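One chain is shown next in structure tokens, namely the form predicted on its own.
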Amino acid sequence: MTNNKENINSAEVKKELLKQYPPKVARKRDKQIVLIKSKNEKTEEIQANVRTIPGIITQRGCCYAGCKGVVLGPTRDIVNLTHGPIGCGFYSWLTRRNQTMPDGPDDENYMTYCFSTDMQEEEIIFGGEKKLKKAIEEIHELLNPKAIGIFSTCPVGLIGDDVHAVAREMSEKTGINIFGFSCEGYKGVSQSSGHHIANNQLFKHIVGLDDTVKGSSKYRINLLGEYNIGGDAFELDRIFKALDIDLVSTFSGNSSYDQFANSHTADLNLVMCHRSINYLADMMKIKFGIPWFKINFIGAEATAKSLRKIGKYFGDADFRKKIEDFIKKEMEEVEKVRVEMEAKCRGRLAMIFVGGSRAHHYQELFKELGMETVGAGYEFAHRDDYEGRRVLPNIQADADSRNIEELTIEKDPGRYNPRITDEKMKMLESEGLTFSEYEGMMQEMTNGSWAIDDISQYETEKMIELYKPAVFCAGIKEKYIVQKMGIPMKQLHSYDYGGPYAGFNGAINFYREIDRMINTEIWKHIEAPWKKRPELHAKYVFAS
């Protein structure tokens, strides 16, 4: 299959994407569709973190999904109790293939359970706090967990149940740590608001509870924004152990309550998914003095680069040599497979429209295969995820942003401990190691590609029609429509049945997976059923 980008007039693409919309809708969507220009030209500002236009089929999830499903869901020994009707309870049961490996036979693991208060009409009318208390009593009696998180769904916010008051009362009664999340699905514009709420409550109720310094290594880190989809965190654990790096805590793949409580004893925070966890990184820096920088363990070269950044931070010459020796050894097998797969994939096009950092990070893997990402975008990004944190001072807080609690964080009088001096930080920054910074996805995209925020189903189909990519990456909602168009669809929210794709072994897995998908003959024989037999015709009706 040839690279269809060469035959396309980029100036006409946006017109094609917008021409079917009513004028008012087209004006709004125009700001969320940006053509990436060369480094010598100025790429226009993108609009992000705004509400989806009613009537457009979005990829987004809700605030509750971001809080419970993304950030807290992968934690094995905190009971996640959904307060709401059982319909929301489906997401109480883990659906994202977050994996975990308990530390021993007696280690608790509640990830495979589905805890819900199963609110009925009676509770919606008269209130559900009594039922919530009863559910907590049952959980305590049966399981006696270290902690219970209560997650509010839409009806809870509408009827006014006070999950925080219930949490305080039941925590005192049971003697365990119980805390609530006001993460009603309608709050904010997407699941991003749920991430923020989850960060706040984790920081308020767990981080800093255990001051014990554990482990024996000189190199102590936290990994933030890694959720162990398909075993990604297991591959990263292998790498850290080989380099004698103590992973104090992961937020929150393959994680535990005790790790969260102890996380403030680490000496460095590494941030993978910037959007879902940057709040926690900033708060730990202010209160405890732990610096953070952005890393990426998706892609072999990106993994090597991130490991070198860790080596540079700790500054130990022997440690840095150990890292280089490890990279050299790992890259031998990686290169062997990459070269073989690149020969079959080079020049092909990819599109990535997913949540979190994946739309950015997975471009590294496609680049290593000689493929170009011609379109990418997030479900729930803010402008800084696209353009970098340098734009933060210019972002105006709107009503949706003010709807989320902003914590006031100060230095802990007894435990604030800057891990490195200002002089050393300035020296490292002069050598290219930037702290508390993220350059954003658009900086690394190629000239003539597209950044599209909150892409609609219509725009998805039109981009596929125009560019005919070799592979399309998105979530489960988009999977089957894309496949019916004769395009292989790589599901990057839960990896379907694949993974891990992080680290060196993950890169090898991904190379082989993409080769298998795009070089099979089956896709050329598929035609969307609505092309042969349209069941419904419609058009927009609006006043000019």
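Rigid core (definition): largest C-alpha set, two forms, superposition within 1.5 Å. On a predicted model such as this, the values are computed, not experimentally measured, just so you know. Positions refer to the first chain, counted from 1. What changes on going to the form predicted together with the partner chain:
Core-aligned CA deviation for Leu18 between these two forms: less than 2 Å.
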Second form
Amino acid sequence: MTNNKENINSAEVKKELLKQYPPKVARKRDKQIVLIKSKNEKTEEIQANVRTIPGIITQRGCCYAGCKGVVLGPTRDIVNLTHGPIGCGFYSWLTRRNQTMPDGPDDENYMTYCFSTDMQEEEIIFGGEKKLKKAIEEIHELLNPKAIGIFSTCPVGLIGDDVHAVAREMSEKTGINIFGFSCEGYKGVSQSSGHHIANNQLFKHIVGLDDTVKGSSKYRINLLGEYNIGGDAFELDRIFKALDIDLVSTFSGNSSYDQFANSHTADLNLVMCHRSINYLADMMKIKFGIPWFKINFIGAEATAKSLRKIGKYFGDADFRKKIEDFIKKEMEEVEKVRVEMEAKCRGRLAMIFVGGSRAHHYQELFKELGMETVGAGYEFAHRDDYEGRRVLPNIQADADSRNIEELTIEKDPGRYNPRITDEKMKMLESEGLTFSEYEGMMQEMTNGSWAIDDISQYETEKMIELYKPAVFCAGIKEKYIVQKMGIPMKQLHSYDYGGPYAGFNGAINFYREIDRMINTEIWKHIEAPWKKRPELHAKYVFAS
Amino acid sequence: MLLRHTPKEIKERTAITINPAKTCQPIGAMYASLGIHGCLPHSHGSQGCCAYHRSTLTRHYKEPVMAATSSFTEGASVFGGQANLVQAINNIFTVYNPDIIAVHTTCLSETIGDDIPQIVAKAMTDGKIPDGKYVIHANTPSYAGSHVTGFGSMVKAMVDYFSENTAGKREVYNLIPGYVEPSDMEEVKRLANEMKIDSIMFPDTSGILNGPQTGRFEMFPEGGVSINDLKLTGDSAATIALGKLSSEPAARALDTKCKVPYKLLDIPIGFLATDRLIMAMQDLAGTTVPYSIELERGRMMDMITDMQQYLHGKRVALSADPDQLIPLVEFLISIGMDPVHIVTGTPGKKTEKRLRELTSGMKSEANIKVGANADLFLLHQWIKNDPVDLLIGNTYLKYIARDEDISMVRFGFPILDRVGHSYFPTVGYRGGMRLIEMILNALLDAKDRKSPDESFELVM
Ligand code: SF4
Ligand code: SF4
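Here we have the form predicted on its own; I need the corresponding form predicted together with the partner chain.
Below is the entire complex, every chain and molecule, led by the chain shown above.
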């Protein structure tokens, strides 16, 4: 298979990507586009989590989307009330594909509903608090949910509605847990600020409300930053159940309010999407003493590695043996399919520009198919997601990040419990199990490939023209642009309504999916056959 | 049950909207702007709105939907978005080189009170708008109206910015199609062609949001009304405006500005509304109706008379936008169906009045709610109290369809889970035939699925 990477001069690539921009734009974008060097050369640092340039077509969405859509969206039994004009609530209604499975037919599930105060001009002028209170009353009377979250959209901050005061007042009045999110779309520079705000409020208002230790397993974990797109969480559930691991809570795929309230009783936090949830992991560590480490369940090898980490943490030999046996059994089927698909995909190029962790995680699956990710980048991540948390001390907070509240957390006097001793932690660290650490995406990428932060529409087109990848991964807005260029495009927010792709069965699904996408015959028929004929050709005369 | 919390008992709500039957103005403005050739829509506000609008339009059309944003941060929200918009205009013309940028506002920039013409003037004096290029705008705060009025405002902006009187009147007719599918726009143009009428359609998204797969991405595809044609609309003999909310503001503006008289008609859904369009064309242009159109109409009549028994008396619940809803309800009644529950979130007293008039002859009074709190939650409650045979509306209705086991026809915006709407029209006689086909398929599939063994029919 031809592979365009070999024939490309990387210095030219960057020039090509920047050449159309006005000088100021080019200077800024220059810092967000980084060539990955070989292990013994130093790769430049990347600029990330900075403002989007007005007029440069971006993938990014807003703070509200990160807060309401990403982090709180997947929880089924909190009524998510959008305070604002109708649009914001409408567009975030069921469009993220988080699957959920209530325990029984009568259990609360509001995921299929969209609640909005549908603000009108009158409220913009005179304030919307009155309507908001009335809306909460109506919800309370109609549905009597256990909790309501209020999500502020852009105008709310400007007209000065105090959603937190309303939440407190209505909480007292109705007796249900009501909390507000100041996640106006203009806060921060992308969805990222919304993640942080969501983490803060979940921590303040729900985590720690219920101390009952549930379940019978010795191995009690939380999974942080997993959103159950396409049923990923169900596959992970299957794995945890098989290994007798109790999943106390997930933030927030297939989750419920009660699980959040109880989550501080777990003994380990596994962080999947570092970007969207690292705040909660850190806060739970400080307040309750729950250690966290980074795992990744995208990719069969990565899944096996992550399970082994859990085994190591909990330590006992039986448990570790059980994990090994399980991996061995699962890998048999995985390998069968992988080998077959790899033969058809090997050597081809992929690009992944999406989200805050998937651009990293999905490289694993492509690797397993023998494909190289020649360009990758996040839509809304920070430098630590690219270069690892070791760069955290060097990141200067700018005006946009300073606007987002940083909670000051202290040890909980009664409930703090470090789970494992310092010595044990040191020992595990010396064996390679690092806590509170994320290595970032860039160190796993190959020499000569590109990390591009907040890639623009223009750069997307150029990268495709230059490298002609076999598959390009991004989101819905990019989907048909890429496909019109004749390149199969895989959505990695919504999975193109397929999945699951996590865990072992997920890996199998993904191998087959990529094979289908890049090897389907249809791409060969795009051009009409007569276009391939010479301009003039003899007219056929039917014999009489 | 997917909508397990929707109670049968209806309580009056005044503050909470649940499962809306409308969305916000800018998305309509964005859609309208895409119907100008070489145009890049621009959302003046935070980037989230633009991302949401592009995503929703993309899911509905399965086509590239290009648009830019001013990407407000907190600073811009406090101090105003002038710097952002001027910079955006410069970047857009430099990088993407459209012929025209169509700016619409969002709730945020409207709440701040940004003055777009003043900012565009500033961009002009700063030399950010190249010669021969244009920036137009429409105000589209979403705390008023809906996506339909947003569309209407952007179409009006096309008139405000471009229509002019130049060489004197021409035997050309303006067609303002309303907030309909690209396929519908194509069909109205085809009908005008059949009627031997020279026309300018604006906006015109055909070719743009139902483009071909060629292996090449064109940021500004073939298709869309040209700026030159937009200018010429002022010289046209008359305008046919389809749909009061989405088309009349532009038609009226054109009358005031360039003395082009207009005729307001319903979007031609169903034979009655199509008959009116054909006769209006006949009146305006003095042409005769060709046999080809009689043939189309005759076939539609044939289809209805052949299958009337399956349509008669069937109870329908529907949700759609007012300009479609009115002719659709008329059409359903004309083929013997009973539209018993009707909601639309787009406010408008006149919509409600017309719906009540249209349904006044029915056996029992229809449930109709328009505007505030007219949502799918209420529609569902009505259905629980008074069951129906068929649902017509956008994809969100499928949750009700599944819970209540009711057949459904996808119609309107957005359709997120099926294709066809961008290629096959539902307007005109042919479009009407497609609608009937969809309705019959839905009803007869259900009949096949549900009838007991002994009365399962081969021939229907
Ligand atoms: S803020 Fe306004 S314009 Fe933006 S999505 Fe919400 S309703 Fe629409
Ligand atoms: S108005 Fe603000 S909160 Fe709503 S979608 Fe737009 S940017 Fe996001």
